[in-house]
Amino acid sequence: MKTILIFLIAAASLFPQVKADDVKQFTLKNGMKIFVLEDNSIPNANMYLFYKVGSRNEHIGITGISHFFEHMMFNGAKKYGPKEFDRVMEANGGSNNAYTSENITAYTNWFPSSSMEVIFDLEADRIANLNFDPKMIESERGVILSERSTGLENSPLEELWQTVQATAFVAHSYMWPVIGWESDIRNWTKEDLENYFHTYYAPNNCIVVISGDVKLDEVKRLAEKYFEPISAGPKPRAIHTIEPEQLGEKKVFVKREVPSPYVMITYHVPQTGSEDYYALNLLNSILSAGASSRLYSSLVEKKQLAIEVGTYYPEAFDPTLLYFYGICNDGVLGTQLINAIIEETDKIIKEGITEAELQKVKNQKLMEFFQTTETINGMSNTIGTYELFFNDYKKLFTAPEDYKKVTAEDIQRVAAKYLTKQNRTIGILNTEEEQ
């Protein structure tokens, strides 16, 4: 214990090394919020982009609109044509990424810091003027469908997700995949896209994160030259939907052709920032992080019943699930995976976690944390997801010590308030349904 604590100690001294006043931050007159953090320490710099939209703003019908957006603001604007947003940024020594969840759609930019100007004009370009091409939309489509029907082949886990995602909700967006399903994929017209668009992908509804070898009023020129003549959108519509509280447990059977069973178990949980968030972070890390963690050391170690178990706690703006998963090991029936799950999860409930066991996950998510803060990509992503989804950047800065409050009895409570047979779907996914 006394090694751990001193380790700590000597961890959070590294933390942070950026100050919650080092993160400047302006409006623009349409709204599009700029957080800047200069660190000259390498001469690049990191540009993220976080729209706030995801398929929890979709409703029946135009599933998937939101990754799609994802694949569609490379193919072309105005200025830049199709595939000439990638052939300009590498020529200018940069790269990028993107990616789409429930919640955000976030783009981010990784370039010299004397191509901030081309970035800058770049990414205003295909905000302002994104091409709409029927030949680029039907071109697109089916490279989404093909990426779904490959990811669906390839991995019974995520057709047992899906399922067991769409039978644990039954009135919030949450209810389907990000990707979206393939009839409405294939639905999709040109007047959806571009209305969805226009109210997503506006200026007032972005929240633009730039780290590393940049100068505040360099950033603000830039930011009004380029980004402040975007006309803002209409406010988005907000999500009002409630998922109702859960008044049994659910079961659910997906039928294929495995080797072995897939199990998942569901449980309703709160949101990203709520007053439980934290304890609930460390929960799923004591249930799975590592060789050492309760469900790996217990299911696949000591009694061999599976192959590989986890757990996932999402980032969520809403009431979300979390999720524990496992692939059974030969021989193994999916009932007996899922009973032993449970059988682990009830110990926590009944007698609690050790003490050293609490320090153990409370040191590993000091130092995932300080990794990603130590990088300026790490950095802007942190900004970004805690002035979204706990509303306050700063937040990020009390981090370690919000997770240094945790007690043993707030992991038990937490574990007994939410891990009950009243608030959980069971998903076998199998080749036979069990007797």
Contents of the next structure:
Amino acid sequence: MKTILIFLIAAASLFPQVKADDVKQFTLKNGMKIFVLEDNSIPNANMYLFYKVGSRNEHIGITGISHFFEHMMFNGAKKYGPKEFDRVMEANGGSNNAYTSENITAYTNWFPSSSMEVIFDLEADRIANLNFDPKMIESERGVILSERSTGLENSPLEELWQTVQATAFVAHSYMWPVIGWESDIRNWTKEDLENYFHTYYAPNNCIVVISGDVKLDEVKRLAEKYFEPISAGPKPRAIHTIEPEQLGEKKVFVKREVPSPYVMITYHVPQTGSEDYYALNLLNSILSAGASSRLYSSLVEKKQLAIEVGTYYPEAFDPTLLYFYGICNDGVLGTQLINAIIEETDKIIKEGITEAELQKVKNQKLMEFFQTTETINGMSNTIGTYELFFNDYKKLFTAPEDYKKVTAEDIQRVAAKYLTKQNRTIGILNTEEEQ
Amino acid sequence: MKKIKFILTLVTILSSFTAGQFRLPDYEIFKMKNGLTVYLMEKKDVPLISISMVFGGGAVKDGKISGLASFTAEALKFGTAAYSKTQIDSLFNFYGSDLNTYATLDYSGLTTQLMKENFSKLFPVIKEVVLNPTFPADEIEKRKQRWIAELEQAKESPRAVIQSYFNKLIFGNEVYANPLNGTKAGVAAINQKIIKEFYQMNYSPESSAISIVGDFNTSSMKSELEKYFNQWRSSGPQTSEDFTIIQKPFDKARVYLINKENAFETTFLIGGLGITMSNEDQVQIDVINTILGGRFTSWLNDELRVNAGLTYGARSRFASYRFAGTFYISSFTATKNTEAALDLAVKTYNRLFEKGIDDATLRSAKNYVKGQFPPDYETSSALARFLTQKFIYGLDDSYINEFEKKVDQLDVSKANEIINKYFPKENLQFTLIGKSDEIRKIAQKYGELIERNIDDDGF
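So that was the form predicted on its own. Now I'd like the form predicted together with the partner chain, please.
Shown next: the complete complex, the earlier chain at its head.
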């Protein structure tokens, strides 16, 4: 399942509420990095564990296995057998979830802080001694097939998305959906899972963030007791594939019965933290954040060509895609909406953006920051995201300076550099192909 | 994703609680001279201010124009005496905010969250939107056309529309069957005059409330309210406040089968009548529902998902309104597994009546609802929403402050009493969206069949 990670910006000077120094950090002997933020506004805490493994680490034949693995982490280990992880956690007032993206797998636990030791015990058991019960593998296969199918049943956009992604990439593993292809889901084996566990689920490939009504010393004591004895693993092999430059526009059509067409356009863009990242991120907001954004105000409100438009720039370790998507208004052709979107991006390339627009998106980022810092879950997720994608959680606190440097000209420049015909993939989903 | 986040609660304001440690923070409540009820709560951990307003009329007041309450709520933002639609959108976005207006079945509302420093720039716009909307005809026509296209697209997602079909099955001709977003025919009939009439009848200070929670000073906030909202007067005759819904138990089991020709799954709800928002036992009912279908290890999810691998998720909930309510089990499965999933759902549900609840399970569920409660009230927006819901549903603070006590008072014998009193046992009502030709025979097994095509307007 694709999960959009929360993105935010902040400056220590601007926001006395949370400072870089409030986040404490230590590393266990096995290489596991742990971050702690004390916040006693509610008598609860959380524990987020981020593993540097996602569908980008897969290969053809085992697509979707990262996500399948995410599910298997709940199906029994040594001390706590099948079903016990959830039963024990819930009986102690806790709940949990998890998500997998192209890049990472995250496990999230939310609990009254009085139950923290149980949570450590449960996590340590499954990291050290996960067990693969063949019966659980088979029933979980059914669950995943249902998860995949219900996504497609309820969303034509998801169907188009999968096809466009698979068309835009020719070499990199970002080409397949996180959920995987159906035939792979039906056929991966217990051995595939075991290999995956031993390759990626070592403490040195994981970072942990704990926020809430906790004390650093207590977290340290429990981390040393439960997590430190788990042996480190070999460093996983790096992903070396580089997507070659796209040499011309690609077009793809998906047939599905719908009341009006769905469209998608993608462009290859650099990864999170790269030189053009901040300008591209602001461009993404200018295009689609809020009712006054370029695409919404023009294509939905003014021209009435679409009932929905959006853009998406995912966090990514490797060069990724900037996605544009939309649902046509009644009677509008897919190509009409595609052309109108391109017209809007061409306008930015030609005329640039206004200073007011630039200020607006910077204000929107500031708002996102405050909203994130209001909850302990927002903080844990964001600290983890920055540590993973920027290699330093402190970047979270210098980001405003990084954003401040972005000028209107930078945004025009990155639009011109990346939103080109050659770099573009276009997808239309409709009942019949347009003539 | 491991699972769709479980909706534990009857409504958002009620889930679980660790009392003694967590209480509703202090707030002030007063009525302005014009009758507007005001809640003010200071909360200064982040420099934000959340505003929630509620207005008396929801979709139960739609009358013959299906979708009118929802459309009117959105049309508040189409323009005012002082601001055009574009100006409203641009102002809020420029300061990093969004202005949201919406309707529910019982009431309509407005929410936003502002950076403290921008409050004085945006609060006057909120006043304009609420007090002086002009409902420009050209904006109405544009939106109507898109709205109708959206209603068609919504049916591409069975899970987005199944509750409207289920409410139709349960409530028949009563107003709680009104679909929130309306029907194509209803929306097509909307015009400026009808919207203005609905606004005059349902938006007045006497039947509205505003809550403001966040980083401000109460006394200066009072002057802001005086300055902007004191001038609000009712603009026409008001609709009567109360009405009664008679909910008779069903005398036969029925199956509402909705044909979606290209479906490869069956999406289903199974249930019956529920409880109203003001039911005195709802905290304890919620604990029982947690065991049945309100958390990952619940009986329904354990059987249908974990043991059988038939679905990605199965759950149950009470959807409660002011004068009525429903209870339903919900899940989905591949078309070929329809019978297995329905049988297992019903069999698992019947365990409630046949075996009841044991002490260990009850203890676990009580811990769970208490442990998961405080994060529900962590943000200023959540607290602002709670305060306005108090107003609409006539709740008091004991909902939060005595939550733990009520949970703790639940023992096995009371739990089993509650099951027999509130969970519908006989004549279950089914709604299925799927490929009718492939599941009709199965559907007939469960009750009297009523069939409909998903492409037909309405529900």
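Throughout, rigid core stands for the largest set of C-alpha atoms superposing within 1.5 Å between the two forms. Positions refer to the first chain, counted from 1. It should be emphasised that the depicted structure is a prediction, and the values quoted were computed from it without experimental measurement.
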Rigid core fitted, then: does N391 show a CA shift of 2 angstroms or greater between these two forms? no
If you line up the core, does S41 shift 2 angstroms or more at its C-alpha between these two forms? yes
